[in-house]
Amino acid sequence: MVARVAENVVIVSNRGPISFSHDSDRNLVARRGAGGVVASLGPLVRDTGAQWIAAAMTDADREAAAAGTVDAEGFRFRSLAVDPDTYRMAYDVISNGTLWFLHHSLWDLPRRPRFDRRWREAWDAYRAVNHTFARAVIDEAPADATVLVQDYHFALVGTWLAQERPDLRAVHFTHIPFCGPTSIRTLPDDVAGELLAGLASHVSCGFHARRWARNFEACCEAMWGWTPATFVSPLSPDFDDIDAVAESPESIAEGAQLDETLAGRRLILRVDRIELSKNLLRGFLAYEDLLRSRPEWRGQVVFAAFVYPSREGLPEYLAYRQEVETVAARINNQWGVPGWTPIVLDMSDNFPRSVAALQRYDVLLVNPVRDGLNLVAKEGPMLNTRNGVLALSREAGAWEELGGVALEINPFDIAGTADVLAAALAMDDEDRATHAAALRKLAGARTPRDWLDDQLAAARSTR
């Protein structure tokens, strides 16, 4: 299916499948890009003729943008240059500082947000960036093309596409949660209306979980009395790609080093970004509650947190990272003894090490306060070789798929999370094997191609 339609497909995303740098002679060099959307979509549309439009992130990207659409690494790719100050306001203030906080319920409402004149300038910048991308699609998309717009960075693109290119079949996919009507009222009325109208201008809007689609529908119903078309399509990891990492010399070496660190102890694992929504602090505090309330586990279990910094241009994230380090150090100082460090905190963004750890965990803790999906919750059960137990937040989008088997966590309940960790550690071998087998079946039920095909099918649906 993909191969037959891809030449008439345009993809719009913030990060692209190609990034550029300079070699020693200052020549532009193309290399594969990074990011979840790229990792999922890239292998499916490479060498198919699909066009991909993404933001120019670096000076080299902006230089490459002058050449227009290029063919590199199997992609027809256009790096779209936007004024750096405009892009930063759109990305930092609106995408990450407003929409991310809104949809993940991260605001401290007595203090934030503050929609002042400066914020209004940033909203204008967000609109301008969206219009720039919409204009590129309007000018370059083939007749009757399918346009796949990815994520909250481009919520307004559909407005102009519907007005100027009604022949296009554009769908929008939101990879994060979507808030409900009460929360969206936090935004200024005109902004909330513009945001919803931009999304509703697409043929259909996709989400990873039915809960987020319902929230979007409810927001539209509250504002207009009608609901746009939506579809639900949970993404799954590319397991072949992850297995290749697991079998690499780097991951094997990291696994051996981890085995040495564990020295036969049980492993509670988390693999995450240092991100407010991921709930690292409550995970550490729940582990401390486990050590305090169940002394039999002292010295017998290690909590490994393989996490990496995120969005350190925002002060809230810098402060959160410092708190994560402080809490982990305090727990180690209070409970550790010679030969046993309770928490191993690694912030080096070492993917081979994370994959090696996912093969070895006894308990995988995935406890976000809210998450659009959470791929780690699927990667872990597919990689794990020790019948590990998944302790999963009911606030993760992946709960809809895995919740019938995973142990349920209320991510705000520290004592309750500690109880779940204790239950997971105490589970007998037979129950662990049954649990792990059921999780593998659920996590492996879909592929990235299923997710792409769902978007293409939504694009062909009737408004």
Contents of the next structure:
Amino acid sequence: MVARVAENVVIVSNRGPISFSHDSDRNLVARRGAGGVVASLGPLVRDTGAQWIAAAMTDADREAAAAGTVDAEGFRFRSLAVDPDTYRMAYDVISNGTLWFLHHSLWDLPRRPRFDRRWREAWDAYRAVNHTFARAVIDEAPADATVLVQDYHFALVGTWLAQERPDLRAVHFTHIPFCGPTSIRTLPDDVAGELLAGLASHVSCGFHARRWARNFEACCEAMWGWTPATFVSPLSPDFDDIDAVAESPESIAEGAQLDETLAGRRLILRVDRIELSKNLLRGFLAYEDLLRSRPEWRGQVVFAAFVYPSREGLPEYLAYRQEVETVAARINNQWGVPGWTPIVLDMSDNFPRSVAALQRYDVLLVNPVRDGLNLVAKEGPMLNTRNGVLALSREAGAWEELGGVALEINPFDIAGTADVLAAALAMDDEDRATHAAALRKLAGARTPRDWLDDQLAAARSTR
Ligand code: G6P
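Okay, that is the form predicted alone; can I get the form predicted together with ligand G6P now?
First the chain shown before, then all remaining chains and molecules of the complex.
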């Protein structure tokens, strides 16, 4: 039986379905919140009466938080304000600066992490933010409610729910990878223990890929000799949503402009956040290797990198963005000729343009060093109209679903990635058609509704 989202469901996530800003008269204006979790869950939850609690991230959000739970844009929504410094420490230092790096294997181990006294204060802040959210659920959730806790920002919420509201059925869903037992040993022991225990206090913990669930289980096994309940439920894009964008006048105009830029050349595309885990630099270096080792492609192909800024509050991200710009400029200087720019790097956040490009690629490069799932790897095959080829990192969660068809990338192997790009460009029409049809089927096999139903079912499962 398919479970329904209803009034007795509470969702907890960092970004909410609504975010607030001030208009010129300093009045609060509500608009749709950003981010993948909201885009996927929002349409399924709107008008169901489910309650959604999310963090107040800006001054306007904090002002809106004073009103408590509001009904807006079809959501019963509560923006929850935590002291801004405490929130910043929890979000920047722990969620993004520690857990993100840990689970994506991004540590530069000779230098980082550094768990000093200041970091300990940030861990206390993370605990405090989690406790505040747990408190809100404890105070407001209807009897026997299902609680869907989203992502690594809220690993500890279940701890207090289990203690104070045993009637609730809470599941936790992690949208990023999960590290294995060796990596989790980098954390101070008490922190690793608290983190795992927080997750394990939910009825079940969900992941986009079996590999991340297994890592979590292995961490728990190593720590306690037993494993908590887990479930695996990969998210998929809503085809109707992205197709509506593809048919919008903005996207059509962007597509026409892209066709002009390409002028009949082949298109290698990537669409990503500017994010350390996405492996933009090695992607460019692999493309350069292709131009160097296969002169026949010079002037015949364009690499469009439609990437948009992320987390610019963290110095590592600012530095990475600069490196991305520098490497792309150097390659363009070295290989470009009048009339042909090898890399088109665009860093503006323009979803209609990304969608237009996804319809047109010959090769889609998705080469993260590690990724919880990677929705672009599914959006591409769903949208593409040219029987484009997907070159996919085996380190992306989506590899578990698409790996039987997509061309395999070892994201650390630059020469190997260049070889895969060359093979993808050289694939004949018949192979491309077979490849694209198979990918379309795999990418469209599930809907966001399936993913939500899996969480609701996990919450009702017996421990
Ligand atoms: C990626 C991850 C999500 C995460 C989000 C946070 O999209 O896949 O799991 O919630 O980053 O990004 P933010 O901009 O909110 O820090």
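Residue numbers count along the first chain shown, from 1. In this text, the rigid core denotes the largest set of C-alpha atoms whose superposition between the two forms falls within 1.5 Å. From a predicted model like this one, the values you see are computed outputs, not experimental measurements.
Superposed on the core, the two forms barely differ at R440: its CA moves less than 2 Å between these two forms.
Remark: with the core as the superposition reference, the CA shift of H22 between these two forms reaches 2 Å or more.
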